[in-house]
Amino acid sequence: MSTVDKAISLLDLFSIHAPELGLAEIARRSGFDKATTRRLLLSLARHGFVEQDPSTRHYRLGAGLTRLARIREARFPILQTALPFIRELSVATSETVHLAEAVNGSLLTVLVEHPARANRVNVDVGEYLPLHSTASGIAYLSHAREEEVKEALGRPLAAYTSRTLTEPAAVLREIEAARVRGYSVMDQGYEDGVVSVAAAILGSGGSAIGTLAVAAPLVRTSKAAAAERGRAVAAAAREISERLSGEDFNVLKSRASA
């Protein structure tokens, strides 16, 4: 692992549930010795990617990352474009709505709108979503490049619940169903008691660049409710795709299959 890889791996240790970490904890989680960990943290701090609380001496993500995120958003405004649709879906469904972006063959949750109700599905910003066992992952693969699908299904598929699909052939059937339907449905494939629907957001090349999803408790999800949410999420994802690319959604889809 290169020095750059090691430094970047430290950034991935921070999360919503662990926004600040001490040197010893970072070293333990990373598997590096304390001297190496401290050297990497000092390098990241010089560039503003991490900062240290002067009183606790704990580290947290720095403003340098915010600067880079804002530069990217100015060039590719997926958050700004998707936000009004996410809020509209959250109000219409009274359920959790989340946006994920494709990152090196994975899906990273970048925006979440939770409903006010206590009994809800919790999704965290920064959470990676498995491709084979989530509605978001199936929706993404339904419009991903063929080599991406092969790579995703070519590795062992982890079982998160008793209903997780772990056979590539079964996952492929779900991918095809999502492609035909326009949205995916995942019934407790990633978390017991949770049913999600999702649709792919397409880039200018016609392949998926992210997903939009609605996650709800099983007790509030009849087949009719899932279908209604699915159609709504598909319509929103279609509009987001068109606004980001400036092109008709059907043109984008045809470009990917050409």
Second form
Protein chains: 2
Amino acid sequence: MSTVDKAISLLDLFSIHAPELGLAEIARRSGFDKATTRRLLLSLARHGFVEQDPSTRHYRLGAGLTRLARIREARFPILQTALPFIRELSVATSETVHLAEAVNGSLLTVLVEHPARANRVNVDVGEYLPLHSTASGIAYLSHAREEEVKEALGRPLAAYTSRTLTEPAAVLREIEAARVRGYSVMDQGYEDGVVSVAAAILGSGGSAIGTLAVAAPLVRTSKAAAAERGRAVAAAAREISERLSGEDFNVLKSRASA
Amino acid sequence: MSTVDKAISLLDLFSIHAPELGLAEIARRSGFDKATTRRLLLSLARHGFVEQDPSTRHYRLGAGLTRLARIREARFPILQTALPFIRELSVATSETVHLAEAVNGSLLTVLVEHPARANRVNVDVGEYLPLHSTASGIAYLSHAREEEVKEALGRPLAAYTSRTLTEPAAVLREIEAARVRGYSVMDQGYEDGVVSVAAAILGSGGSAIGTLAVAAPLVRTSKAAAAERGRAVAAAAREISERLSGEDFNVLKSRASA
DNA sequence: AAATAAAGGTTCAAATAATGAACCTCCGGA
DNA sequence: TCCGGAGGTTCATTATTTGAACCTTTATTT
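Same protein, different condition: the form predicted on its own was shown, now please give the form predicted together with another copy of the chain.
Shown next: the complete complex, the earlier chain at its head.
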């Protein structure tokens, strides 16, 4: 593990639920020596990736990240493009809508819109989504390069619930079904009592660069409701893909095989 | 310079104007060896801080940054809080409005709203603002800790235009005037033909954590127009400060001296 | 179609930077 | 006042980083 990896892995300790951490805690969680941890934090702080609260001396993520994220957004405006659609979907379905981006063959939740109701599915920004057991993952794989699919299904597939598909062949059938249908459906594959639908957002190369998903409690999800959400999410994903690339969705899809 | 610093400094090579760079170019600009540069980029890519375009092989900033930036935003919602005010100010003034955050005693532009007119001031997201020669910088220093002011004015002050104040005493007078007035005014101190007004956003500790500014061409900036923008920007900054900390602005201000 | 140039990528002995046990100080309970 | 735990620092030991030289691919020129 390189020093750089160690430094960045410290950033991964921060989350929505643990936004501020002390030196001792960071050292404990990372497993690095206190001196090492501090030196890494100082490097990160020098670039605004973390900042230290002057009174508590705890560390938190810094504004330098915001700066870089916005530079990325300026060229790759996934968030801005998707935001109105996410809002609209959330209002139309009254369910949780979330956007994930592909990073290194993983899916990363970058934006979540929760409906204003008590019984809803909660998804956290910053969460990684397993590819084989979430609607988002299946939608992603249905438009990923062949070798990415192989790699994702090549390793042991964790069973999150009793319904999680852990057989590569079964997952492949879901992927194929999603490709034909235009959206994926995951019935309690990641969490009991949660049914999600998702569709892939395609980049100019024709393969998936992210996914859009609607997650709802089982009790509100009839077959018909799932199908309706599926169509809505697919339509939104198509529109987002076209706005991002400036090209027709069918042209994008055809490019993947080339 | 630690390895971590080197890796992060690579990220700083990317900007709005150079969002994608090849390996050779990154090596050239950073001054690191090609092999070193590549190893660092691989580490960054492993965490989604950069990604490589499969076709051009060029590197660009990655979605992992977005993830961390959003985790920060969840705890420190400066952007979300400020966004509506920035929009409103931009519409009301028909001029460029920008938000900067304090990072390591520097000011970093994190959000810009440009008006829809031909002759306007352009500010780039990701730009660092000098403290002694911009309205934002003066506004920031007018609510910074004494030692920060000393450090900012202790080094040689660059003259960006013939009107830039390069005498610490003169800058201090501006800082004092801004503190009394509630906003700062910078008449062509950073760029000829540009007049800006700015106000500080205060954190719960009572000192400035960022600034809000309106930048306009000289030709549209009468004394009266500047004063009006100044009052507007000060009112917005006050409101943003109160929403962020949940405390009264005067209470916040008084806390600084404590 | 051969030649050239420039980019991306890889290797391994030499050089340099990272490591962590031990130490210090400060703070809030008991 | 003593204690435990926090943040922070030091420096000989240790492990990682470095870069010149090399290969491969791709685009451009002759």
